[in-house]
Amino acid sequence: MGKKIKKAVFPVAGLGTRFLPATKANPKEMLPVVDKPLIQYAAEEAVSAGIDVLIFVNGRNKRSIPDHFDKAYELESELEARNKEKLLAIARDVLPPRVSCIYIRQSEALGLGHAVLCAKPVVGKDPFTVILADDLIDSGDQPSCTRQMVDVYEKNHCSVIGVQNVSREEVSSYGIVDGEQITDKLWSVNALVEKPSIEESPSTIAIVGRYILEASIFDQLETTERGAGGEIQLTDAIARQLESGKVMAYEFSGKRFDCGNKLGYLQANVEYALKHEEVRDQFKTYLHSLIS
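Return the coordinates for this one chain only, taking the form predicted on its own.
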């Protein structure tokens, strides 16, 4: 029997320059979609998959992330004194009591691979998941994206990459999978091609911000040379894992919003607002008024 996935790594040290000036003093992962920050959606997705150790690899000026998941004594006391029970529950129940949060400083901005490597002392020899909070995935009535990928891992016991099918015109913006299709949603990976041209792309199966990784990835990351931009690339390390074991790519069920750019972030806010019990009816009326 393989080990259970109980730890999730959240690389949150990026500068979020696409959202300046909003991210000058506030991490992009704390940008709200309706009434919850992106990092909380990501944490909830991990918890829904049975994960109980959340490892945040952060940088300077990221205090608002641990503050968000910490107990807010003054706020809770004020809400309790005013008998605001519903709001008090929201403030207290950001995460279940069983979940532990661990914060690790990434001292240098050396890329996603380096951020994952920073988590090695906590992850140890266990398999783990990596979740990029700016890839917001709405799975609707289906299990969360991470839950789906955990199920794939438990059947195959190897690293699993989350992927989606993109248009030919978009392949140059993604890492692309070269592999053999096993089912309508699952591929055995032969190689990973970073941002290929349309003509050279082996497929339209693109890597998105969800990974389940065997602990052997740390050995690869420690010896992977810096790639584009002088950064340690996670995809380079996964490609090296292929030399000694298999890697699967899984096309999850759900809709991804690329909240790393303004358009995707705005689309997420609109679609989540249209499903939000408190505001959906009024918001729908407002949208109709704009196009009528």
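Starting from the form predicted on its own shown above, please give the structure in the form predicted in complex with 1-O-phosphono-alpha-D-glucopyranose.
Excluded here are partners and other molecules; the one chain stands alone.
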């Protein structure tokens, strides 16, 4: 019997420079899509996959994420006094009671691989998931992306990375997978390369911000040298995991919004608003009025 995935790591220490000045005093993961911060979508995705320990690797703007997942006494008593029950429930039920949150400080911005390594003392020897909250994934009627990946893990018992096909022009923005296709959604990975040029890229199968990793990744990360962009890259450490075991790539069902850049973030807001019970009708009318 393989181990269950019970822990999720959220690297949230990036500088978010593409969203300055919004990210001057706040992490980009706190940017809202309609009315919910990106980090809450990510946390809900983890919870939907049966995960109950959320590990946040924080950077310098460290306060707002713990505050968001904490009890807000003042706000709750105000809402209670005003009999705003619906709002009270929204403020209170950010996470189910079974879930606990752990915060770790990444004191140096040495890259995604380094951020994940910071979680080692808390993750221990169990397999775990890594979720990059700025990759927002709407899985519609399907189970969440992380749920789908946990299912793949439970059948294969090896590291699994979430992938999507991208255009050739986009390969230099991603980690790229070279592999043998096993089914229409699953690859056995042969090699991985972080942000290759178009000419050097082995394929157009790109890593998006979802990973299930065997704990042996920490051994690899400890000895991974700085790679692309002078940073310790998670992709490079996973590539080294291939030397001693199998790694699978899984093309999840769902639409991914790259909320790490302005256009993707705006697209997410439009599409989520068009599904949002409270605003969708008025918003649709408004969009029609803009183009007619």
